[in-house]
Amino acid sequence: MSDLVNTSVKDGILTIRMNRADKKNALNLEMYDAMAAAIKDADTNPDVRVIVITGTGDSFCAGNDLKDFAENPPTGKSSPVMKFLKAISTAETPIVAAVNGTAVGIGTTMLLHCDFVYVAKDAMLSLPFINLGLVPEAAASLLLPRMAGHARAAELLMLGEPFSAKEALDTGIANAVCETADLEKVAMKTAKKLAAKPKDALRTTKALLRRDFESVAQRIDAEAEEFKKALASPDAKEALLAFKEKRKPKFN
């Protein structure tokens, strides 16, 4: 297991904390092997019950690592990125995400996939992939209208403007906001709460609730088949020149 994400097991709880606050926990593949291997031990772990996924410090994930993934970009199903999606978007095991502050990207499209979500007050989500000159990922394009409506999801993916916990609520996204101090004892109580119930009804009422699983695996390959097209494209490296240079990109 990686030194930056850390896992334990208590009480029937599997917590999965991502530990790069430095970097406001941004992704690199050994974080995305490490949290995909963690989601997919729990379903064959008869001690863990529940998975609850935070963060350190002031961020809860910043998205992509960029200079790690323009390095390495995600080129196929056997990629670090494409098996974190996979088992989070699969998994048997019901998910509780605390959201304790900053999540950009695949912080926020990874929430689409959990079952509870408790944001932090103060936390700010986006999703800009447009801005990069990219396309959703995580089977984004499929849940988010689902969640939040067709006008809803286009402006938060066509727009890629930041928003608020209170947004998130509204859209769909959230359970519920919390102050920042509480957050993690309230993922918690109900994490302790789902532990309690019968394991084999809670995994197959979390099946039921998730049947169309198979067109978001599909969604998912679409997904990723455009994003390696986008990422090779002229305004994809445009943004990822202009970020490393600390500008502005200036797209066609």
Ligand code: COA
Second form
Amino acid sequence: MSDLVNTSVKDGILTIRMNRADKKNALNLEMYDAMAAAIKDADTNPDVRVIVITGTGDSFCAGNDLKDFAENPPTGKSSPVMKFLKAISTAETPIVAAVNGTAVGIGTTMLLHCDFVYVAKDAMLSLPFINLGLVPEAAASLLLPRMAGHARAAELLMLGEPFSAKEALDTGIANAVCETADLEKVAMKTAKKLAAKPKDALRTTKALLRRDFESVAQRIDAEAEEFKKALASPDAKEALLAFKEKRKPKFN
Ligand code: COA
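May I ask for the structure of the form predicted in complex with the named molecule now, the form predicted on its own having been displayed?
Every component of the complex follows; first up is the chain already shown.
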């Protein structure tokens, strides 16, 4: 297991904590691998009935490591990001997310695959793919319009502006907005309730709620193809360079 992703099991609850606070919990290859393995293992571990995902420091997850986008772009189905997306989108175990701060890119799209999402009051979320010359991933182009309606999904994905915890609640991404100090307590309260439910019926209920996993998987793949092309575009290269050089990108 990676030091950058901490896991612990207590009372049937597996907590997966992204632990790279100095980089705002941006996910590198090692972290995707560790999170994919933890989620997959949970499905077969008799001691685990619920998963809680959260972050350390003031950030939930600042998205894909932008240095990795340039140096280790995702190559196909066996890439760590694709393994992570497959694990979270097909998980049998119920997942509760405690969004303790900033959630960018995959930090937000992973929430679309969680069953319960609690967001700290001050957290900001964003889907900035467009501003990086990129396209949606994690089946966000399918799931977000379903949750939020086309109009709101278009705003979030085509303008790419940050949105508040309250807006995440209004768009149907989140179950509740919490005081930051209470966030983990609230997420754990739900996790404990879930852990006390009959395991098989709970998993089957989740599977029924997410029965269209085939269309989700197809959309993840279709987006990944477009993402790969976009990542090689001059606009994305300029956006990544601009982030590295701490300046605004200049698109043609
Ligand atoms: N990849 C790699 N490093 C990242 C990162 C990412 N996605 N997000 C943040 N970091 C790093 C910063 O480079 C910085 O590193 P440094 O201290 O070595 O310079 C450190 O984390 C702190 O980030 P900083 O930008 O100083 O913090 P902030 O509070 O001002 O802003 C964010 C936080 C998340 C809003 C901002 O860092 C950001 O926009 N990050 C990029 C998010 C993104 O576009 N993700 C990909 C989406 S597809």
